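One chain comes next, on its own, written as structure tokens: the form predicted on its own.
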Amino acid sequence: MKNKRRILFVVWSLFMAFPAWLFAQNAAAPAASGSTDDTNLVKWLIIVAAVIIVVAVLALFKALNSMLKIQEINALRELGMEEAAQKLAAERKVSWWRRMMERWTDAVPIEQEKDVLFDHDYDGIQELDNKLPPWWLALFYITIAFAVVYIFYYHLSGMGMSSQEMYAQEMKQAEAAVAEYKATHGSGLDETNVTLAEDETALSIGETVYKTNCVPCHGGQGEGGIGPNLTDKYWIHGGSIQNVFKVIKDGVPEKGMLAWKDQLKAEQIQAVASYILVKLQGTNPPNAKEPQGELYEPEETAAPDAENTPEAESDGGE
């Protein structure tokens, strides 16, 4: 009788998806065509109409099992098994629910528990033999399934992308964004950081720079204008690539100097820093302005002391 019922709900249950079926199919198409917000509309719609099969064929497998088990008791009592029948009425009686959780659960009564209870006894604790809950193997099989289709989904069949694969494509997501970033925000080169640029391409762009934006007021050579002379080794502000890039950058609104981060990036403050630095000082321009600030000298680092070599420890040695 119990196959015949699962029988029953497996027929209905097709019968009854078959429709949605055919409405997702039917509705599916139009909505390609359409704009976003009616697909997901017909999702929705979709989705809702599934949930109220769902529910209608669980409603009428209730009826149809409740129906059965009539038919079943009065048959019992039909051939005289009237206790069979008696038993099969009271566990009719019983709430579904308390059915399904002692179904999923294989819970031993309290009064049968010596029935699989263990012979041993450690300092009067006993063990039960108890089975696995239904519910957890269920879920320890569906794990084992899971597992067997992810190894050959993303291991084994090639249609899945490996860890390896996946990073690879997250590094470059990532790198993509990353200069996304620089171009609209700059490389996060500040006076902290800032190097001297001596390359060509790098002194070429800040050429370009200093001749649209500087000549104004340095001269077309540095000479100085109405700003001070760039080709001297006096200086201001300090005259070294983080002095000048940090000037540059924020300006001397005092002096009129203009602050140049919102119209230029930090490579290009840094360009046209290093093309002053480089390519400006140490010319000797015509009508050159008056030295300002003071006489900057860079910092060298130290020569290693002569005592302490290994020629002159050799030497000594001799």
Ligand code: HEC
The other form holds:
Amino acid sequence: MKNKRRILFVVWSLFMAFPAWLFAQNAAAPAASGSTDDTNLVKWLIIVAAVIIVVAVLALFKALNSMLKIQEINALRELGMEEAAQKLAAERKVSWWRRMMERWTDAVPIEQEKDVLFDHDYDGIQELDNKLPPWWLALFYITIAFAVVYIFYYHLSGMGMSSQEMYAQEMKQAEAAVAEYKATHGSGLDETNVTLAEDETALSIGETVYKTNCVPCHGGQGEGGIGPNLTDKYWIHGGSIQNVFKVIKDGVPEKGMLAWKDQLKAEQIQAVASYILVKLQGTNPPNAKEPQGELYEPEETAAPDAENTPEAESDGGE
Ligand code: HEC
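Structure of the form predicted together with ligand HEC, please, following the form predicted on its own?
Time for the whole complex; same chain goes first.
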């Protein structure tokens, strides 16, 4: 009877744990290819959940087991088999848990404490000559073994990495990730953090970019043509460096203004936008196209958009 229950319990807990184990396998699979912290976290959460389930089932079985026992004892009593009932009850008392506790604490029962009492007495405080609890001793030996392995692995064999080496490696990985990001996304310069480039090098780069790409539609001097006049103070999409950068980067495809983000690097867009604002604006060339859009006043429009000001963004730079 008892053995049958035990077998049932083991089968049942394996049955419960199996789907969780499968789940963990599935969650771990993408971690092998992508190796993200997220999938690892999910994997561990599932493992922890599986352990909790197994422990819960264990507790349930134990409760069920003792309920059945109590019923058995009561049934025996009702049948008048007092001796058998008592034997079962005694068996029940020395539970598995109790036996484990005794083995791992090795404590002297209170009734026998007299035998291990030292014969000194300090102001009524006495001392027992108990053995070291095995659980504690085991931990102690484990820590010693751990220390030996640890020292060998990290300090003698050269296999384990020290914290400094780990830090250096992680920094290297991060640098590689930044380099990769820059290679695919440019330098991270965009309309949220772009500033007006006023140095001559940038402005001459801007001029070259303008002369090569923009003249057919905006005119050799920015006077306008198919595209609007870029020398006046009127702007359809706003006249701040951020606005101009964005319109060049993303374009206005439905109105015939190309998006230049694939042809030009962010720095080149910054340069040409700066060239327009610093060198072309206010030049009043002949044959200028009539103003389009709204008059742009730098003080008014720039202020409310505090997030886009270069100062606010400066700490987010490289
Ligand atoms: C194929 C023609 C064409 C080319 C080439 C072109 N643009 Fe434009 N651009 C336009 C048109 C059309 C508009 C007006 C869009 C609208 O009405 O919204 C415009 C709008 C703009 C604006 C916004 C003007 C405003 O009032 O807000 C800027 C800035 C600008 N272009 C810069 C450039 C720069 C810099 C280049 C070169 C890298 C360039 N464009 C190349 C056609 C062109």
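As the structure is a prediction and not an experimental result, all values here were calculated from the model. C-alpha atoms forming the largest set that superposes within 1.5 Å between two forms make up the rigid core. Numbering follows the first chain given and starts at 1.
Relative to the superposed rigid core, the position of the CA of A288 differs between the two forms by less than 2 Å. Relative to the superposed rigid core, the position of the CA of Y234 differs between the two forms by less than 2 Å. Core-superposed comparison between the two forms: CA of G225 displaced by less than 2 Å.
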